[in-house]
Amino acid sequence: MKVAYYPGCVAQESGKELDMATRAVASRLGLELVDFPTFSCCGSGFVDESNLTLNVAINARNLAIAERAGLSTVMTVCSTCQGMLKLAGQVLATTPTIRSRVDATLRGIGYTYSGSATPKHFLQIIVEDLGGAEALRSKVRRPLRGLKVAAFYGCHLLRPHDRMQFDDPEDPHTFEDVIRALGAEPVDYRGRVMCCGFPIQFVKPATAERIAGAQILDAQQHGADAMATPCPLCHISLDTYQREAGRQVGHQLNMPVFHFPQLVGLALGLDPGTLGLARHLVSTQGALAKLGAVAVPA
């Protein structure tokens, strides 16, 4: 399967380990990633809040780039990017005044958007296009036996449901299905579908950290050895700010947090160094020890 690869901003900069893991896992799964250096930021968090039409135009252009290359799927590894790309398609399909302005803008720079390119998160592609959890199970070379993993969906992969059309927004199961296929035990806890706090991290950091801390503590109290998330912004909240989050909730937290493709990569037998695990702030060594995996390079 060939897809247009939309890594988003974080995976290309502060979260490069996500891009490393995605490329390594895609190769093992027979997924061909086509890069487009002309893709732009999805605009989440700033453009979308100040100018909806501009934000829709930005993402319509991204989708049009894939369409021009004849690719029907734009693969994301960020739930927030997924939300913005899906928003663009929904607005263009339902709001004629914005559609007219965006079409005129795209024509002015030599693009047209027909709606044939569909954004899909990597998790969604595995579940819907690559044979699902059972097909993934057949590729496992290092089963994650003995590891209890708390999936953290976050907000934008599931909600709003009428736009995202993926899984149950209140009681999802696709991530847990994948975790079982990898040989690990999924942890059931309420926080898995809650917000990570990232949207207000730079406005009200203490509140954001308290939100993140509540979700980590919830997973910890339900016996999780590690958390895993399909969103790099959630990863920042849960991993990068975990020390501050622990102070906000009054508990010491020491929860390894994997990017979704890193967890898959471990089960496929990939080396922790290849997956960029040394870049995490919270060490993954404890989780790796349960698997008998080689240590992360310093």
Second form
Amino acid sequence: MKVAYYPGCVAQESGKELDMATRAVASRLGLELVDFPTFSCCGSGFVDESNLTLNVAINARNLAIAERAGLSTVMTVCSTCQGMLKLAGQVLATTPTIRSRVDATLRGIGYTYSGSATPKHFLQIIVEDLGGAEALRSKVRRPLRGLKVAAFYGCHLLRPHDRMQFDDPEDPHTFEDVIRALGAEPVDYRGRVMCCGFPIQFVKPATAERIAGAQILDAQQHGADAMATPCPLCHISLDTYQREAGRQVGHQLNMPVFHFPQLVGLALGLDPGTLGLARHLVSTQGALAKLGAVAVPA
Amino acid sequence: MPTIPFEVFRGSPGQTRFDTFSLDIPEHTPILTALLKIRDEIDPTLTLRYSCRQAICGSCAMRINGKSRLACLTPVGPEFRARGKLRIEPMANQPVLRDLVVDQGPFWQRYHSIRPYLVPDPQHPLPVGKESPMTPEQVAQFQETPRCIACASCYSACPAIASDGDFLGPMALAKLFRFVVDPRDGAFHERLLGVQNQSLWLCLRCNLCVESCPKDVRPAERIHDLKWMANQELGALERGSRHAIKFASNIREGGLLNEMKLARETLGLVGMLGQIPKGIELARHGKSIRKHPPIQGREELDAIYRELDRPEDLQHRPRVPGQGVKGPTQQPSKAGGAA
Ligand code: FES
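Condition change, the form predicted on its own to the form predicted together with its partner chain:
Zooming out: every chain and molecule, the one shown earlier first.
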């Protein structure tokens, strides 16, 4: 399978480990990633708050770029990118007044977007297009036996459901199916569908951190050895700001947080260096030790 | 008929427990009917709120397997099959009085704080003894919000309410939106100004309120509309609006986000000083935040901005219409509703 790879801003800079792991895992799964140096930022849920039409047009351009290259799938690795690209598709399909303005603007720069290229998150591609959890299980070389992993979905991958059309918006199971296929044990906790707090990290940090802390604590109290997320923005809240989050909820937290492709990569036998595990703020060493995996080079 | 175990939250502040009751009931039985059967036939002390039994009065909201739902609108079958159990708890984010009954005081206080009534412009008083006609287009601006039955499901589902008392919450803000777009109301500017200072900008856009609302009011989208209008009307007045407005101009420059610049513009110089220790910590893990090289085709993006980055018409503002497709566990359909 060949897809247009839309890494998003974070995976290209502060969260580069997500890009590293994505490329390594895709190659193991026989998924061909086509890069487009023309892709722009998705607007991250902020641009649409100041100008929805502009945001839709920016993402219509992103989708049109893939469409022009003859690719029907734009693969995202971020719940928010996925949400914003889907928002563009939904608005174009349902709001003719916006559609006509966006179409005209795109025509002016030599693009058309017919709707044939659609965004899909990496997780969604694994479960819907690459044979699902069963096919993944057959590729596992280092089962993550004994590891209790708390999936943390990231709101925009799931909600609103009529836009995202993926899994159940409040009681999903695809990520847990994948965790089981990798040989690990999923943790059942309500926090998995809650918010990480990231959208208000700049508006009111203490509240954002309190929200992140609540979800990490929930995972911890349900026995998680690690969390894993398909969204690099959630990763910032859960990993980068974990110490502050702990302070806000009055607990010392020490919860390793994997990016979704890193977890898959570990089970496929990729080494922690390739997956960029040393780039986390909370050490993943404890979780790796439990697996008997190679230590992360410092 | 299957035997269905109900794990029901019991107690009053200080002493709480879960009681398990088993019932042989058809799968289509509404959870409210099952709870009333428990009260009538097993434990007459079980305390809960309800009235209409048909999704009109908004009294019977509670958490069902963690989801905030109307008990009279939620059948036992799908929930029981999905989770293998039925865990029934009082709504979240409100103090429990007893069993499934909560104190809704804070919810209603927020509602009253937005002045949920028309405030006409004194310069243009409403005609006395005559109707104030509206165009169908004007009515369509607030078609969703009058459906609200004030059940507080959204308030119970909201993670921002759970973590910050300053937030007004989904229902109060959706109601505020209804008056902000009403052409008979004269307090447009004051209403928007009144919800700055974080009572609006703490919405996380998690959309849990959209999924939990039994009437498809889609509060998060109404809050999005309010933020959009506040940005148009008031500009970059505070951190939340500044962040949204500066984000848009930020990616115009290079195509990808310049995180440093955005932080500087949102937080200001003093705010940035507080970020220095985190910056050092990130750098130690190889996570330093450098500026992305510009994307190819930046001039295309620039052309899009030239065409579309201009104030949009408030009266004809773009909408994100819901398509009325419900999540797989939201049964039966939410159609219909009270005025
Ligand atoms: S009893 Fe009235 S809404 Fe459920």
